[in-house]
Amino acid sequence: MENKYLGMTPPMGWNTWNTFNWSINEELIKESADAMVSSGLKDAGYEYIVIDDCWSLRQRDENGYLGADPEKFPHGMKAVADYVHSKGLKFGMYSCDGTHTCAGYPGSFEHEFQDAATFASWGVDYLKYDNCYKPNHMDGEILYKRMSLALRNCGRDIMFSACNWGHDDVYHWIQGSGAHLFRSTGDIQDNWESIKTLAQSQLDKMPFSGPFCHNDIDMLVVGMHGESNDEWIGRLGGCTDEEYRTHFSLWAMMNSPLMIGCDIRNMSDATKETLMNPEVIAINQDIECRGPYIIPHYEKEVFTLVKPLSNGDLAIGMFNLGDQRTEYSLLFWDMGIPAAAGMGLEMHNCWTHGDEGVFTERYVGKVESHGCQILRAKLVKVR
C-alpha cells in the first residue's frame, strides 16, 4: 500500500443504500458527487461516494468477470470513477463474501482475487463487503481475511469495509484481518428506536475499535425523514432534527464511520448543520481514535461518554435516550479529577458553539428527551 495512513481515522462519505436501494444509476452518482462538493460536505471532510448493492449484471461473463448493468451505468464503472475523482472525491463500490449479494447479484465467493483486480482497474477506492449467501459451512473469518489479502495486493489503495453484522465473534479477529472498518450491527432503520438500539448494543464494545480498524455502527440516517425506496428502512416516518443530532453525536463520540445515507442533493438547513458541524466532526476524526468510556446514570437510558483527545482535552457527550427531560450531574471525580488537585474544566458546547465557563468538581446539565450535550473540556488550574 502506498498510503500508509489509509483508514487511520474513521472514513467519511455517502452511500446509496439507505435512500435509493436498487434505484441507482450513473446520473444519480454524478449528481451526488456534484452535491457533495457544492453543499460544502467535501470541505467538511466527507470524501467517499459509495455505490451499494444492485449495480452489476445478474451473471458474470464467460471468463468469470463482473460487469456493470449497462442500463444503469451505460458508460461503465471506470467512467463513473473517473467522474467522481475529477471532483476531488474517492469512489466506492459493493460486493459480498457469499455466492450472491443480499439483493441476489453475483458475490465474490471464490472470485476474491479476480474481483479485487477488477475493482482496482476501475479506480475503486473503497469496498463495502457484505455477508449474505455465505455457504453455511464456510468460515466467515477466512473469507474476510481472503478479500483483505486480495485488496492489499491488487495494485491500488482500497479502503476495506467489512460488513458481517457482528457475527462470527468478529471483535476478536477483525483487526488481524486487515479490514479498516467492521460493521458490528444489523441494518439501521430511519427511526429513533433503531438508532437507540444500535448505539446501546455497542457501548461495551468500544475497546475493540481504534486507528485503522473502526467499529461501524452502520450508516447515518440523518436527514432522511422517512424518505427511502425501502419500506423497512424508512418506516415509522423518520426522526426529528433533535433525534438526528443525537444520532450524529453518538456515532461521532463512538468513533463510527460517518457515512451519510440521505439524499445529499436535497438537504435541509438543519441537516446540513448537523452533518457539517466541524466541532463534532473533529471529535470523531481525532487522530488517536480513543474509544470513549461510559459514566452511567441512575436512569438506565441516561449516560455520559468521555473520550480522551490527542491534545489533552476531553470530549464529553451527555445523552438522554429516554422519553423525559432530565438533569444530569457529572462528577469530575469520575473522570480522574479530584477536588484536591486544584484543577477544573473549561467547557465549550459543540452544538451551540459557545463557552460554558470553568467548572470545578461537577457540571450540571439539562438534557432534553432524545437529546444530548456535546462538550469539549480543557483541563485548567483553578488554584
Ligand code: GLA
Given for the second form:
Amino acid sequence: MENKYLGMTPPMGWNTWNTFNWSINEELIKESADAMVSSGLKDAGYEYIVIDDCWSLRQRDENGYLGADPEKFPHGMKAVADYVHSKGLKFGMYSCDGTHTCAGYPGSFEHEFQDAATFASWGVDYLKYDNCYKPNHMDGEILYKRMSLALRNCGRDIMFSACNWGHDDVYHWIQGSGAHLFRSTGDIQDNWESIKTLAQSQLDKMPFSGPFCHNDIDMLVVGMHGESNDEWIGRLGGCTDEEYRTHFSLWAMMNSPLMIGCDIRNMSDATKETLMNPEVIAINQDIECRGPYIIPHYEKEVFTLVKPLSNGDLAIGMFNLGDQRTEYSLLFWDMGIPAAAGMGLEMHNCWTHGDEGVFTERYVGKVESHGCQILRAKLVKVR
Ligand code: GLA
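The block above covers the form predicted on its own; next, return the form predicted together with this ligand.
Time for the whole complex; same chain goes first.
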C-alpha cells in the first residue's frame, strides 16, 4: 500500500444500491459526484462514490474479463472513474466472492487476481465484495483472503469492503484477512424496525471493530423517505427525520462506515443537517476508533453508549429505541469518575450545538421515543 493510512477511520461516501438498485448509469454517477461537491458533503468528509451491483455485462468476454454494460456506461468505467477523480473524489465498485453477484451478474470466483487487475486499471479506489452464489464447498474466509491479497498487490490502493453479512464467524478472522471494513448484518431497509434491529445486533460486537478494520452495519437510509426503487428496501417505507437522526447517531457512535444511500441530488434541509453534522462526524472519525461501551438502562430498549475520544473527551450517546418517552440518569461512576475525585463533566450537545454546563456525579435527561442525545463531555476539575 502506498497510503499507509488507507482505511484508518471508517470510510464515508455514497453508494447507489439503497435508492437506485439496478437503475444506474453514467449520468447518475456523474450527477451524484457533482452533488457530493455542490451540496457540501465532500467538505463534510464524504469521499467515495460507489457503484453497487448491476453495472456489468451478463457475461465475461472470451478472455474472462469483466466489462461494463455499454448501455448504462457507454464510455466505460475508466471514464467514470476519471470524472469522479476530477471532482477530487474517490471511486468505488462492487463484485462478489461467488460465481454470480446477488443480482445475477458475473462474480469474481476464480477470477480474483484478474478482476483486481481490471479494477486497478480502471482507477477503482474501493471494492465492495459481496457473498452471494458462493460454491458450497468453498470456505468464505478463504475467498475473502484471496480477494484481499489480490487487491493489496494490484498496484493501486484499493479499500476492501468485505460484505459477508456477519456469516462464517467473520469477527474472528476478518482482521487477519486484510479487509478494511466488514458488513456484519443483513441488508438494511428504509424503516425504523430495521435500523433498530441492525444496531442492536452489533452492540456486543464493538470490541471486534477498530482502526483499519471497521464493523459495517450497512449503508445509511437517512433521507430516503420511501424513495427506493426496490420494494423490499422500502419503496413507500421511510422514517421521520428524528428517526434518521437517531440512525445516523447510532452508526456514528458505533464506528460504522457512513455510506449514504439516499439520492444526494435532492436532499431536504433536514437530511443535509443530519448527514453533515460536523460534531457527530468527528466522533465517528476519531482517530483511535475505539468501540463504545454500553451502560444499560432498566428499560431494555434504552441504553447509553460511551466512546473515549483521542483528546481525552468522552462521546456519550443516550438512545431510546423504545416507543415511550423516557428519563435516564447517567451516573458518572459508571464511566470511571468517583464523586471523591473532584472531577465533573462539561457537556456539549452535538445536535443542538449548545453547551449544557458542568455536571458532577450524574447527568439527568429525557429522550423522546426513537430519539437520542449525543453529548461530547470534557473532564474538568470542580474542586
Ligand atoms: C447484497 C448486499 C447489498 C447489495 C446487494 C446487491 O444483498 O448485502 O448491500 O450490495 O447485495 O445485489
